[in-house]
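Listed next as structure tokens is one chain, alone, in the form predicted on its own.
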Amino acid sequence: MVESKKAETDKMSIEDIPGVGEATAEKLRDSGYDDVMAIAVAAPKDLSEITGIGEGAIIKIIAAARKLADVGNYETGEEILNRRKNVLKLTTGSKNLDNLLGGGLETQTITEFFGEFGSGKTQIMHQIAVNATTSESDGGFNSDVLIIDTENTFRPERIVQMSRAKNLDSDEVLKRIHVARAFNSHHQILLAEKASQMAKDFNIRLLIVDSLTSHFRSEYMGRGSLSERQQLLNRHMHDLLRFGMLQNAVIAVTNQVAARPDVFFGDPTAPIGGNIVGHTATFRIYLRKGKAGKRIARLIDSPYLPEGETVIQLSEEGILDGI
């Protein structure tokens, strides 16, 4: 029933939404909203600002889209369970880390990896980018990947190393990884909004943001700008989450840490972003350094998995199980 309803929605055009004529449809499409579901789950204020259509008219359009797509109503637990069967899992390359995450990185959710410099965050992002291009039988999605690089940390040479370690054609893997350098927070937000347009041309099942908060942290300093920073960060994270839901994709983000006076799981640091990031990320993994290239990964937040930790190994071949 859930599958058939989704198929019906996919066949609809935005002109099927009552109140959407040719001119309005053109504005919506030009802004990247070209399907009924994307409009149904949009925030009225954001959609109004992006399209230039009055907020009153947008509220009516969204309400009509929700009715047409049959979203926003109560569902039974059985219906939600059936919908959850569409969730896919992406391997991290480490069985230890996969087990900690209940089988791998989930689609339709945001998974945050945070820790200090050198804790392995970017290495894990490179690894899952390679893994996503592999077949489902190998724990991948046979899909393309989007990476929003905010700190110029993407290295194609690392992708080549990891690909060869898995006996993959590194040239083909690189062709399936699409990288955009974000030069400031507004550019970063724009790139996330444009991801849906990329998904029209490519089968995107993984979207990476490395790192999530660096631009926001450097551009909005001091208590006076905290409210604006958090509002923009909240909008950005919900754009990412919406993409994950609509495309059935994994959203993986890295986050920085800052010193704080109390102790956070034995380390006097805490992730940037406060409650905005904490409440929107579905899974949160804290990484810290071990010895001889080992890293300790601790799951500190999940809606259904217990807290726990495991050991992984960073090597030239990629992310492996720690011994």
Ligand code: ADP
Contents of the next structure:
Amino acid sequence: MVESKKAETDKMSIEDIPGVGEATAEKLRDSGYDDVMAIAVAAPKDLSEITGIGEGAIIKIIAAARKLADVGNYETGEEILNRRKNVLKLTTGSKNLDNLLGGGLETQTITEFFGEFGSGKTQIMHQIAVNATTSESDGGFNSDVLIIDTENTFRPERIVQMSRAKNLDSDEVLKRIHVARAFNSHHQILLAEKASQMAKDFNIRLLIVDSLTSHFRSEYMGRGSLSERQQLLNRHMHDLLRFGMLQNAVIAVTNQVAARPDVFFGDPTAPIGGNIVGHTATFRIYLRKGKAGKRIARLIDSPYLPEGETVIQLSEEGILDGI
Ligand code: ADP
Ligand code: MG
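Since we've got the form predicted on its own here, give me the form predicted in complex with adenosine-5'-diphosphate too.
Below: every chain and molecule of the assembly, starting with the one above.
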């Protein structure tokens, strides 16, 4: 349903929304909102802030866009099942980890990898970026990839190594991976909003945020700013999820475990962001260090898969099975 509805709404222009004239359309476009579906699923307050259009007018525009795009209604179980039929799965490079995830990373869903420094989160992000560019028969999407890099840890050299290990032309792979360095949390939020513009020019089936929480964590320290941080994170997560739904893309994010239980949520192994991140990410994988490049991956709180653990191996060639 997402795919067919997307095709329909792609043909509409935002001027087709009743009440949107030339001036309003220009403001919406300037803010990056140039398709009906994106407006239909936007939050009034955010859209009003971003475009400078009054909240009253925005509420009417969103309602009209929803009617036009036919979103926000009840769906039958059959419709939801049909949408689920469009879900694609991306290989992680490790059969063990793929099996733990029920076949790989799912599109239309956020998957979170969390663990301490050096647990292999960034290695996995590099590997799935390479994998997404490969053909479907190799467990990929034959697609381009967006990476929002907040810690300056993207290394093209690793992409080259991992590509060579799979006998891929590393130059071709690098051309399909689009990396944006996010300088602070606001910039990060903006880059996620801009992702849909990139998707007009490229076939994007994988969006990576590495790391989801580092800027939020350092900018919003202490209890006083916790609720503001959680609100922004919540909005950001929903922007990401919306991109995944509209583009039928995998969303993969990384998260650190809190090292300061006094500031965060008590449990020293708890991922940052608490309930907000936990409720929006459908799959959460906790990575622990083992010996000699081995890492234990544990699936936590899946809606329909059993909890379980497996072992992966970090290597020069990338992510491999650990046993
Ligand atoms: P995180 O993002 O969770 O902080 P990383 O993904 O950066 O952690 O993982 C770093 C680890 O990845 C290193 O400790 C090392 O074990 C492994 N690693 C990184 N590069 C290579 C490589 N070229 N060959 C083998 N292992 C590597
Ligand atoms: Mg990292």
